[in-house]
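Take a look at this single chain, the form predicted alone, given in structure tokens.
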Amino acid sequence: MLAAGLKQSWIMENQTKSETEPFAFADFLALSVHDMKNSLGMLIGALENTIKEARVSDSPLSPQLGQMEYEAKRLNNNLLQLLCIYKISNRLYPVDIQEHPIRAVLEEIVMQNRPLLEFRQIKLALDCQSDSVWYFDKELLSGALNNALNNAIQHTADQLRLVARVADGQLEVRVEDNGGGYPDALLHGVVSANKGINFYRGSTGLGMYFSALVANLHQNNGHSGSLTIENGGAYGGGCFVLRLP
């Protein structure tokens, strides 16, 4: 969804652009991103019927598939995290705001992180009332928790827990864990887009840039969305928590 919105502007813009203006660096760059993230999205899709065989004929799963498969989706989503970046940069993203029901767009998210928490054997925990509606960019928000996500599984000891809560006027969604938690040097606050973002655990950060631009993009009434990072939650680990006005 995302990613074919991302694509089918993607070529309108450029085939517009081309027409009256050279490519820049960061277009051929852009293009270069899309050109691997089809590639990866193949690749991904070849795993994933691999693995489905595997079930099928209950076949023992390697633990280095599994390890692969959560690679290669996790390069891919860093992939549309950049081509989106450079859309917003460009303001070339159609941001869209509209009301949802929270509980249902977190219940897509954790079907889709479904299969990965499984094979790592970590329990997810989902909190948030079923009558709870807000305004935001759906496939923005939810490219900002699948990171999220993505992040917390990787580092978790096995417990994960996502709650969304509306209160003083603001959507709060967290995203805890019961790992080791954020060291100490980065917990500095507030997650800003424009400041650049620090190495976290070997990452380049890439993830949290995007999601404080995710948070940046949704304002209300002179308020706009945080991303803030902590210690502490129900499980004692990191705690990603994004807020939107």
Contents of the next structure:
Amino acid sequence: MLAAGLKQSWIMENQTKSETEPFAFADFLALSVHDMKNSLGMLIGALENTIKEARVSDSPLSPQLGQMEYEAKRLNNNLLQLLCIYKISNRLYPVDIQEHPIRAVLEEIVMQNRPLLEFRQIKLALDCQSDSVWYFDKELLSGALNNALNNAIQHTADQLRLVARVADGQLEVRVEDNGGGYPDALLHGVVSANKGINFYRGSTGLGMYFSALVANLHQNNGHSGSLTIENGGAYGGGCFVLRLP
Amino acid sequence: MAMNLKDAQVLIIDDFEGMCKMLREFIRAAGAQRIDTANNGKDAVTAMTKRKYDIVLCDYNLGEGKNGQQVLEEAKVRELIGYATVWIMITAEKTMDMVMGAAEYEPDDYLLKPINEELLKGRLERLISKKWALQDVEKAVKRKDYGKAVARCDELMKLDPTMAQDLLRLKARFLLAKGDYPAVKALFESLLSVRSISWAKTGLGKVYFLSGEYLKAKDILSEVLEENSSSLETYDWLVKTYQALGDNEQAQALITQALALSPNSGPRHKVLGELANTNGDKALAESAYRKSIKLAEHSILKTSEAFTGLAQLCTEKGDAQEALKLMADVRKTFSDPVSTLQASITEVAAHQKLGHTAQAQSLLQDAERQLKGMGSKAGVAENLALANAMLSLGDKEKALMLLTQVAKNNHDSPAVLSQMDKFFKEANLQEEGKSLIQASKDEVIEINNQGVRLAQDGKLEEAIELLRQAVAQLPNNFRIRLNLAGMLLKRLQENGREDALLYETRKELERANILRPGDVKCLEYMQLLDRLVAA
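Please give the corresponding structure for the form predicted together with the partner chain, as opposed to the form predicted alone shown earlier.
So here's everything in the complex, that chain up top.
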């Protein structure tokens, strides 16, 4: 009897609390995602160290480790995108469009992906002038490009090109690969965040949705950014093209 | 600044042992050899008192106790780190607090997890070379030679266009520190003529606020919020603007929004407490003050204001004992004159509520002595609080004397005079207050005009003497100090330079600039003085 009574009162308390202080499931998810990101950060760090050691000792486990890092990075990118989308839609994301040296930002993105690129023996060419600057939210652009790189690493043969240039009042960043390119069904010009989530190259399309959102958040003098996917470029493979005004 | 990674002293601060180890591995692989670690803010501060660090890697989230920002603030305030120290704050995700503004206590950079060795090394190298490039600028700032600092920023901008953004921001900060509002306005306006940049817009709003152009400040700061690219600084200045415009409801709504974006700011909860109190929501005010006290517990920048605010609420609702307990805490924790004075004043009210008249009387005398001891450091708020305590203990004569002094010191400040007007209204002394303010104004204007007339009649010596006496009587009066400086300058122009007069002029202008920062006339006089010194 007593136990049942206690339980009852606990439930009552909980109900009144949820009435005065609503705790939305989305908030709970966002908090958990944040926590998961911390763990993943540790996991990726540990994996990168292990991969290095495995390479030195010529371990037969190397291929599996490389796959593990790729998957961990993918998870991390996805969580980051989910968290950003949640925050943006609740107007909690601090969009911070500032002038940045473009090459420095791109170099950091390459550094973040260096271990995986080396492991997969993919050559990456960075093509960007060292003195050019542009206006963007560094974390949002990095999120979109990290995702594009991760995607390209999976679909390229052995080469990638990261190109950025400023012309006609906008910054154009391209991620090009020498893989088989996007299937025709997906090539319908500009990718819009408003069209909802589609399936691209076997993924949920979260990354494309996020990148289109990032493009859209960059506005200047009535122009907004855009995301295009196409085939061609320097290597004739898939191209991810982000343009920011 | 001998800095390559090999010789650098590095401190890693992270509450998570695994993360500490990982960072240590990364930085060792990058070339560093002398690496210490700390697992909480307290240990980190202790480590910094024992050793000078060149590089600090600090996680923002440190569990119980101080957070990373509070550790940084303490290190800077206590000068445990110098300007050459590279401080990187590590966070799991981008938050509102990371949007770089022009705040005083910012790290050199933020780094988002996950971090790898190459990324950390690349970022460190970049920051070290940036510090190196900014060396001369920092040295000039340390000497408060802002003119030199600005000139060096301009030179560097020509050398490296990728640094332009950082340099422009620094330049704006130095021009503001100099009080050169016209120049900083021009800088922001030229940036904004090309593109809408939120930090420049926020900066322009801040300058409008500081020059008293509240409506313009309101418009531009609201624009930044509408563009959805604001920093917390934008909110802070817009809150202040609405307060200055008397719209406390709107100010409260905005500070509430800022707290939703960044819930852990002690100072902002204090502002919410003050606004909720003004707007009549006593329960919210109380909880905001309590949160503010809790959040600032480990911060070196904490102030006693939330304590006194809360204590006043406690006395009001009949819990004078808690008010006294809070003030005992204040006396234990804070030793600055303003806190001590406010504690005495707050205790007067609490003891009075408890019927301890004798104690209240003796505390009031303490407070009077403390206010006198503060001299020109006592602000209008402290004077009004003391006058209020005098009135509540029935000593109207003393209160009016004190208020007369405040009115005379601020005879040409509409903001202060309207604040006093409000004070008199609340004390049911509206008519008496009106004539007190008018008489004070007339008296000071008469002295000032007499000085100006003497000067116009060629009796410059007599005029200077008259204003010197007036300054001695009314040390916090901006207008009289400014006119005295103007006459001293005229004398210097007529009779040639004289070191004692140059020194006196400089002192008057500096005091005037503290009383009312950025006044255009005051700035003109300073430039004129610089020319005289250089001639």
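Numbering follows the first chain given and starts at 1. None of these values were measured; they are calculated from a predicted model. The term rigid core refers to the most C-alpha atoms you can superpose between the two forms while keeping them within 1.5 Å.
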Is there a C-alpha shift of 2 Å or more at residue 217 between these two forms once the rigid core is superposed? no
